[in-house]
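Just the one chain here, the form predicted on its own, laid out as structure tokens.
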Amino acid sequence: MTLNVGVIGVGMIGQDHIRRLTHVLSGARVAAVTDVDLDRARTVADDLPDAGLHASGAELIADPGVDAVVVTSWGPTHEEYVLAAVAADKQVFCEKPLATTEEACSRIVDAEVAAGRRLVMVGFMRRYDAQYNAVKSTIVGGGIGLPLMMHASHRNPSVPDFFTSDMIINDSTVHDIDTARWLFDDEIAAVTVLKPRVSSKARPGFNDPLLVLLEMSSGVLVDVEASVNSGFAYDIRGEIVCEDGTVELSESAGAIVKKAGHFSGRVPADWRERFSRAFDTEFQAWIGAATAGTSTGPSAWDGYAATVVCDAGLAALRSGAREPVTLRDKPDLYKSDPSRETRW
């Protein structure tokens, strides 16, 4: 069976996604397309074998022809889509965020739990990437005892005009914070956001590195140094400190090579060099469930807390002081198997 998927949002991930979809993957075809910018979707429709092209996400939503959703526009319209996707008994695939405000998310998850099962995966691709698969499975295995600490970097060689600080915490941070409660089974219980010198590379008003760090509920403390205009590469770092040892990402994303006294090694150019292959994992696992008429991955649940630790992060950023998190009670639909459950 070949999944007709609909793809709303045809921007630089969207298109990413459509050929990740079209050339790479197996199982799937982009069956719709549309877009804020008709336009640019007709274009990218003529590009594919017989998809259709929609005027808005609704209309594509209620497509017959559209077995699955794919929501890659911007991330104020998520509720809306994902909303219309979950009332169509649709499963979709939204990219981070879920959607902007904690009400929104709140009102998925409620419109999840009614629908009785899940049909809401999020685009958090970390969770697919070999390296960090890697680090949980050791810290899980328990061979270097107890988890205490997590030091992890996001480092972007520069971002777009529209960029903000907030967007620190909200687009980038936000990948930290759910690799933390996913490496650690566990919910993040507080934020404190420090600003060392600003960068002069930053633009005038630009808090930028930023220093987050974040408190599970468990003990264990994660900090995270955040730098968007680093210049250099797409630099991501992550190392568990535990009782008996340590376990970190590769710094690199290919070999290191030692000769004459010296060693080198290629750092990413971007989030797509370092991550492609965590996409297609993601992609493919998507595709599996979504034909099987089921859902896997980061779900609903995990896109509300993701955002709710971020609007702490953002009101620590603003206040310089500790900001708790506080969550919603997690409903039945989303508590897994206690026997699997990682405990600390």
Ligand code: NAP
Given for the second form:
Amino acid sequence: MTLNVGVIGVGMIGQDHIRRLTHVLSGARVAAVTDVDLDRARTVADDLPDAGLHASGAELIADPGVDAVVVTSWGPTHEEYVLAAVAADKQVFCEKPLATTEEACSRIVDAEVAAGRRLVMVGFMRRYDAQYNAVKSTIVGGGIGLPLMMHASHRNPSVPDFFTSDMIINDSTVHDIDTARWLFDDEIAAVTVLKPRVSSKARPGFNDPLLVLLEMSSGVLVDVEASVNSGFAYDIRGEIVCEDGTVELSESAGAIVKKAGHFSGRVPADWRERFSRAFDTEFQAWIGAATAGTSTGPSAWDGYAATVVCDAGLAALRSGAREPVTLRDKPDLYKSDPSRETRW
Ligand code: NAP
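Switch from the form predicted on its own to the form predicted in complex with the named molecule and give that structure.
To see the whole picture, the full complex is given below, headed by that same chain.
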């Protein structure tokens, strides 16, 4: 059976996911597209075999030829489309964020709970990265004792002019926030944000880098160095310190060259290069689950929790103080969560 997918929002990542669904993965085809910029959507549809063009997301979701929905539009529009997909009883993959406010995320959680089954997967693709899974397998395996702390880095080479300090939390560190929750199978209890010396490459008024301290409920501490003007490459690092040893992400795939007394290797240019396989694995998992009428991976609860922690991070960025995180009670629907399964 082929899953007929409708894509809402055909910007950068929407087009990348369409390429993935059309040319890389199996079991799905793009059956329909839409975008607030209809000319852009038409251009994308024209390049696809038999893809319909819809004037709005609502129309696309209502299309009986669309089995499942991918939401890759601008963040503030996600709530409307995810709620409409849930109301139509269609599986939906929503790029992060699930929604941009705690209240909006909560409404999605309520709708899914009312539906009585999982229909929503959120695009936290690091959970499908082979290196992160190797790290998780090591700590779950227990051979190096209980985790105590994690040192992480999220370094972007550069960012567009519209990028702000808030976006370091909401768009960059959000991935580290989800990764910490998933690696330690635990919620984040508090956030502190420290502001080191500002990089001379940052625009005036822009705090870059930031040091974000996440306190897990268990007491594990996670420090995330988040910098978006590192200049050299896209560098994602993570080391977990446990009672009897440490485990860290290996360097990215690729060769290490030793020559003339030195060694060297490639650092990915951007997030697409670093996480390309993770995006493929993530989407293949979604296709498989959606075809079977179920969902998998990061849930609406995970999307909700990430947004609440980001809000605490923004508050900590402004206050300079430790900001506690308060989550609503976790509905039973999310208590046995397949996203907690280790994949490698
Ligand atoms: P983008 O290039 O700006 O694309 C968003 C597209 O959605 C644009 O074509 C935009 O049109 C369109 N759009 C805006 N409002 C819409 C609406 N109401 N209905 C339908 N389409 C609408 O942004 P992007 O970088 O692809 O990001 C899209 C989403 O993916 C964001 O939520 C982002 O956070 C997420 N993302 C996730 C990752 C990851 O690592 N998982 C990486 C990149 C992006 P206009 O340009 O005309 O506004």
